[in-house]
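So this first bit is one chain, no partners, the form predicted on its own, shown in structure tokens.
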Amino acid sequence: MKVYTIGGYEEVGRNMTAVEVDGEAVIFDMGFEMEEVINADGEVDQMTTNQTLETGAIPIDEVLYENDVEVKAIIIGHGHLDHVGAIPKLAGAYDAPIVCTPYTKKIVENNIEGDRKNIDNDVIGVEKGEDYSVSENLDLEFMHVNHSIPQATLSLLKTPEGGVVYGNDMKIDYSPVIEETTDIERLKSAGEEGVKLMIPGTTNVCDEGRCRSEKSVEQELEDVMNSCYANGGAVVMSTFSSQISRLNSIIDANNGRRRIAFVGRSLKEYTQAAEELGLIDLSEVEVVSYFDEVQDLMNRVSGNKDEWLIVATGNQGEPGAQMDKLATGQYPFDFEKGDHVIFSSRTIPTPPTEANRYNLEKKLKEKGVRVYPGVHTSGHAKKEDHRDFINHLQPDNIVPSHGTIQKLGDYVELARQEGYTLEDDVFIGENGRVIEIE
């Protein structure tokens, strides 16, 4: 069994990983690296792969093709850009389906819709706990776990060499909001049959402790919005896009008291996906993203600020974000002294983001407004629920993904605590490496 540690080695970000087994290799994952997409100013649908590649927005894959590697299927785990961003510009070199969840696969459809590219890969949706037969060898599951977007999957590819675990994203939540906790069962059952290698991600390694549940934020969210409506005057809100069953939990602790409007294009695109699989009801919301739709809707706003509750994309402070647009007058709307903007997300911690946030902040303060940041949790597993997941599925093998090397490095101290030892039976990719798994 060789891994081929493409891309998310060395960042947090940029995922893709292949496995082969016998000749024959799938990959998991094609993503994005969303600080080099913000620093392309949202021109990479524009750009060619060569143009994308230069930019470090997308993997360099080059390693496949050194190898000679028959890919046979691409496995997107969940519908987030990190994962699924670079799939326009580089799987249509390849003669392979990609392979995703329903609601992965609008998501796949909309981005590559989106981009100048023209990619002939079939896209299959399978449900949670279908098997798919990849190849007379490999055959594919998707087992349920939990993550800030509907439908993430913990990937199961069963080969004659035992299970191979792709869990880039995942985490535990035991009182979600719109979907159940993650298939607990099924872990250990997949762990009893044999998980001949584990890869997952390490974003929240370091963090102590296990991740706060949604519906523990659902009740923060309709604190925080009682106090405000109380207050009176605008409450503009900002969260992932992807983010549904937070943008369920907004409609539900809004519970009609105001008009709700979701304002910018990934918040379009995200929710109308999830709406069509029945995952959120619109049917109260105006949901608008073009310069001429967001400018009339201010401009019905802006004289009845308390009878609406905006949600806008643009939660990192993105200069030219909905947020940025609104802070800056861009539209028909002023805040004032005394309205609300409440950040139901956390801010990426990299230097670009965390100035365009605090700029963000600053020019909101400087006007009176109150500010609520941090109203939020992780889709990512922290330490002990990592520590659960290795007991869980008991590995033989583990290779950390989607961090920097500090990151990895943090995995594998508690791979270590576990009784892994490094370089044996867990190792530590950089991008471009081949792990041969004895």
The other form holds:
4 protein chains.
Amino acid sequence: MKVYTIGGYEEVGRNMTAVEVDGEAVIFDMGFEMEEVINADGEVDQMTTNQTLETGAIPIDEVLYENDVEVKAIIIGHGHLDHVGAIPKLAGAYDAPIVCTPYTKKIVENNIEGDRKNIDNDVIGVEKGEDYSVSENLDLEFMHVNHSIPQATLSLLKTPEGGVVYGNDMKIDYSPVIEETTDIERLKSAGEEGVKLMIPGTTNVCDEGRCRSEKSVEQELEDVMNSCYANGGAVVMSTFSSQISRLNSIIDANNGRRRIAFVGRSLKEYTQAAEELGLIDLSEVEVVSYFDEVQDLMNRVSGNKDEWLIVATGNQGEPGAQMDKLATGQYPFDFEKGDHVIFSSRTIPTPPTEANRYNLEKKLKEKGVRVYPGVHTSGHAKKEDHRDFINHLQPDNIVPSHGTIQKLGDYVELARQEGYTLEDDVFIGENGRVIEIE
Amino acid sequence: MKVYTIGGYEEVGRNMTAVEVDGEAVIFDMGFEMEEVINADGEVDQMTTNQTLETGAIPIDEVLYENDVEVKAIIIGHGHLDHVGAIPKLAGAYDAPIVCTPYTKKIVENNIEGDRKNIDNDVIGVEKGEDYSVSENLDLEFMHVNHSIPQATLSLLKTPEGGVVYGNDMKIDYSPVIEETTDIERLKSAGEEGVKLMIPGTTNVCDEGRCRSEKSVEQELEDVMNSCYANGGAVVMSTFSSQISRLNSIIDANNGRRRIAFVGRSLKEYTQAAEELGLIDLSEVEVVSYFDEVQDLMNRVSGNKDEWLIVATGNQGEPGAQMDKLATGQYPFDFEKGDHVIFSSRTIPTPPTEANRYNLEKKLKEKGVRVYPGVHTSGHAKKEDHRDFINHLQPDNIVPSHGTIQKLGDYVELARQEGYTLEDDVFIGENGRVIEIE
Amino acid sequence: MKVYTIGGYEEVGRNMTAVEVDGEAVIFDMGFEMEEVINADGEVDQMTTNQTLETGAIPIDEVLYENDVEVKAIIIGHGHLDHVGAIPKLAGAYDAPIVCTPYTKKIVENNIEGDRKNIDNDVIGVEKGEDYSVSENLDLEFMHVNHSIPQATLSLLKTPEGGVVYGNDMKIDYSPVIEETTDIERLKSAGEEGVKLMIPGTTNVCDEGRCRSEKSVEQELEDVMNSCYANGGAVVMSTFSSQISRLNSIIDANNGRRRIAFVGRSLKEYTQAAEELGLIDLSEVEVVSYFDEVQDLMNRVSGNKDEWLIVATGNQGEPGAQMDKLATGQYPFDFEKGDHVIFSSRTIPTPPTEANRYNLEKKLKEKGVRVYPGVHTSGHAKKEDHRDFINHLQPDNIVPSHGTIQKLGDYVELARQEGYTLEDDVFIGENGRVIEIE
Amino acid sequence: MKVYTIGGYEEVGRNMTAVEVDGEAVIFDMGFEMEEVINADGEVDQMTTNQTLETGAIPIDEVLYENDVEVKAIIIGHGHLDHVGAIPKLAGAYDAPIVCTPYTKKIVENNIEGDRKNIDNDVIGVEKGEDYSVSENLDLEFMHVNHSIPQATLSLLKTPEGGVVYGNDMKIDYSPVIEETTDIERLKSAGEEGVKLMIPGTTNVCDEGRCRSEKSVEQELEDVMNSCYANGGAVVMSTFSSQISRLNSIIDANNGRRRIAFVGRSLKEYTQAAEELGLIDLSEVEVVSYFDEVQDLMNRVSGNKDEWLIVATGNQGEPGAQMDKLATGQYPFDFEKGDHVIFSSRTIPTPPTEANRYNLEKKLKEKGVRVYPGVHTSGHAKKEDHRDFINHLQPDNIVPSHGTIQKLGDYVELARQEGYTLEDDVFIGENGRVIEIE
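Now the other one: the form predicted together with a further copy of the same chain, given that the block above is the form predicted on its own.
Shown next: the complete complex, the earlier chain at its head.
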């Protein structure tokens, strides 16, 4: 068995890994490196694949061509951009279907819509728990895990040499708000069936303890919203648009007290896809995206602040996103002293993002807006969650992914505690490295 | 009106403030500076008052004697040591009763038990919402607030010049586990009746947003306990002994699944006092404290780890506390790989405490114990909670307390946002300063 | 004696203080708040005074008008923008001369050049150690101190009630590169003559120990430059343009080995003023500023990188400054692997600046440039330097300035150690506060 | 060629690496893990080798026995305890001489003095630049590098397959105080002769720029001492006892102005060894170590504080060291307001050490002592120094050492920038791993 660690082994982002067994391979994920996408000023859409490769925004997959790897399927674990973003640039060159869960399928299809002439790969939706036949020798099953987007999976590739489990963004949510807790029983049975290789993510592996549940955050969210409602004034919230679970919590916590509007293009896309699959009920939510629509909405909100709950895009303070537009008065709406802004998110810790967020908060606070940051939990397993994945799956080998070499090293430290040995049964990847697993 | 800022204005701890109106004064709190108490190696008990004053462990109240202040009552807001610890050293010299809520009364009485020959002050328990007559001109009412100990209060002294509100440890818990949410309606009506002076604490005033609720932590606690129970092995927890609310959450989250033991002297004292007032139900909890008792308990636990939930003192890693004793094998009990230790607390950020906790965790981890730190919320208001206290009480003047000058400054920054002006209607105290309020 | 704490008492920047004795007052400093100036996108030049006041970029001096304060002189301690920037907006309204040292005079005159129709104040240069008569009752003497710009002063105002010492940016450099060590003997004799009031800055008062000397940095600079020269390639440096001492160190450390060019408008202005006063020798330095000049220079440098040492503006990564232009290829010059960039500066710790600097370094490193940050020492006294100022001057009263309330609090902590008492002889200012000194 | 990464690949400390060529091996270093040595409460001396192995305090060298490795020499790079400490426990089992420079030889001999019955290895002193024949096929040359102890080396093992360069603590000091700058010319010529493998340390590889020179620190030290002397009072300093260069700087900076005493056992040992080799002149220094000697000294100092400069052990605040004894009044000497303590060191960033240092400083400051921390530079290369070692030596392969896996990863990041590829020509070790180099 060979593992091609193509992208996401020297950075957080642009995830891509291939696993080859007996001359047949599958690719796991094709994602963006978001910082480089942003640096390219949104012009990635207009770039050719080769131009994009030079920016560092997408994985460099030449190692697969150099080794004449025969790709049978492109398996996408979930719909975040660091996992699906590079599909429009890279997938078309492979004669292989894209396989994913139904919600992820909708996101992938939205993504490649404008590139359909270059990308004729089938996009196949497979439900969790069902078997998908990749080839005569390879079967695929999506196992259920929690993450910060619906229908995230731990992909189990069943090979003649044993199982391969790929899942580099996941957690165990003991009290989820939508969907069930990670299917621990299935993990255990998969472990018993035999896992030759696990490829986990490393995002929060250095944090002690466990990732807090969505239910616990929902309680906190409800408390903060209650305090805002009690004090009166505008209440504007922002979270990640694909965090459908959180959006459900917001609707639940509101409990009919205020009219709700979702504002922004990405919110519209992700929530409509979710509604079609029954993951959210938008019947009492006004979802707007175009400038005119928002203008009209804010006209109605303006004199009736106490009647509305606005959820807007732009929680990272991105210039031009809806939060920024609201804060800089580009709509017929003015924040004033005593209004509330709740950030149900964390700020990504890079200096440019921190500056954006700082600038946004500064504008809000100068107007007397009350700011409630960080009502949030991560979508990523912490150390003891990760330890459970190891204990349940009992993999023979581990190749940690999705992080800088230091993060991969954090994971190796954990694996050592569980009895693994470096370059014997736990390996540190590098973009372009080929690891042979015996 | 004169405010004597006696202790807790240059440090976190040893709180003591006096307010004088028309020649009559009350003292609010008489607390310990814990770091200095610890530095004195537990010998404070054996020291005279003058010796203790030299250590810096208790407030220096000479300004009251120099000014011939006539003290009519010693009002204690809640039972933490930084508010009650100095009573045995200082109260005896005042011909005035100690006034507090019933739970605080029990703590005070435990504290002065051995010093009764020196301290003949009456200790008077007053229920929240009732009026206590301090003198002909002064009445006292305890208003209900949330904190990390039962029956914490915001003390409202009714004077001919208007209300004086003292409460330097408090929060607004929108979803408490025991007791009710801070009595916001009473705060508002007190504000309408007229508050001439507020003396708030400053602990978390520089933190954005609101303090998370106990209910949200209970959910997190339950999630972590569920994960531990599912994996099996010993489960040992530690929290602050006076955190009766958290102890209730632990009992509730356990939900009869394991037998519970509380281990340690302070746990015994605080919980028994709480049980007598109906604040906790210990009927299914074994509470042990003496070495022999613990030894006997751990003997029974040892072969039956999966049947017990142990809650032990020593969450700060204090050498000699029960957690330390358990970790160093001083009982017939050995931690082994896969056992769990949950810290429902935060580590106090001073280097000696951080070293203690580091050493404790190191010992546990070397044995393969899984550690879950920080399942906790603070007992202290954050910025937006503090802003509510100002808005509801509308005090004419504010003297922030309980912190270094930088922390007091943090509060002044908030007060400025709400329209206050330094040394005009918001003042920075200093131990020994006398502030005249016009 | 009255002290009007007008600006720089709630922020770092926009310094302005007035002191009134017997109905006569002097103003000390009129500076910019740089972050707000930057936020205003360089449009402050085009704004009216009232517009500028609204941005928060300049001190709000209305308290002087409300109190009919008779201003006799505007005394400027040194030439940094947070001390002189607001002169064009505010000084014209006062019928009083601007008094400063000769180097500061040149900076002030450059600043008000375009506004001369609105600002007809005399600008008077006074040498250190000489007496300038402000009025019959008030005399001024500039005492020599070190800072990060030439001819910085501690202003000693001699009044019938005793001396007033103002100087909110200063240090004691025991091994300076230009000028002498702070005149400690004069400080001591001034202290003996009697200082009623000192108004010190607070910038680094919370840092332990002493500020490192320029000589020690010169050694470090020389070591780094030697290593670069030994390895070969382009060497580009950046420092603060007014840091004439550092520029001297660079010229000295170069010691004729490479040709030197200073690139950028502010470098040109500050160094030419310094040259006119004999503070730097530019005879072997090519100083360029206009785009064409720089283009021509970089043309010559391009093929001869090993022959040149380029010193460019833009050490904070400011978009559009010369470092940014060089890094983004706006001149006929390309950085390549093995080239060197030395930052003889620190990055100002606000998120927008940190993002600028991050972006600049990212561009450089992507090209393989070797980056040497932080070859620098501060221009500000640390705790033990500050303690010396107190001990030498023995002021009866202190009003710390130039910082947030927390920073002013840091200074009060130091003053307490030296025997001062809050609001008795050490005071915390607030923008707009009037403090009476008895 | 095989590399046995035995110790120092999962921690900072207990360094030990073996390199085997054609059936013959040498061991590089045998060091302590200091934190575990301290945890063992100084009882390591009394422990057997097996007991010590269990504590984690020394490298676990069983991999050499398992592989029947034939050890021809134990090569010690320099005299710090994390490189020589384990010799008394481990060296005796190898039939091989210990080879090192003369200063290191003295330290090694002091170390094994009491264990001579168990350790009969020859200790051979070899001057830098000379060739030592390890075997017919293996020659050794010590190349000169700078570090924070005299006669530190980069060991060049000349093998039939090419050079092996080991040196995991080193820097390039462009302005050293004793000895010369790292011998860059020899590095370059060694590189030209062919280096098959380099084993560098990683300590400060993640710090940008270059390590500051000792000369630059000497200037800072002189400035601080001048300020103390000018103000008068006791001056007590503390630095690392093996930092002979710094001790020379202290003597030079004092320049005969005060009488100097070195106080403490380790100061005595390291400086006397240095004196014997002409590395320091102690003719005007009083060196004392026993309690009676120190008592007698401090008696003489006590009334004559202004005449003495005391250099004492205990800069980390170790309880029982001389600084602690001085601060707690165990000698006839009292610190008083205005006395000075200069720490020419950094505090090792582990919580127990930080607590010790905090406690020491607290005691000093309570007495009014002025504290000057951090007058120091590291003994370890920073990123650009490391890049030079790579560029000069041009090794075919690199195995970074002396750090946690994250630190080793930091080094790999640097190596990638210089064209290396993980597990192809740059490798991450693990205690017990065997790496084959082709």
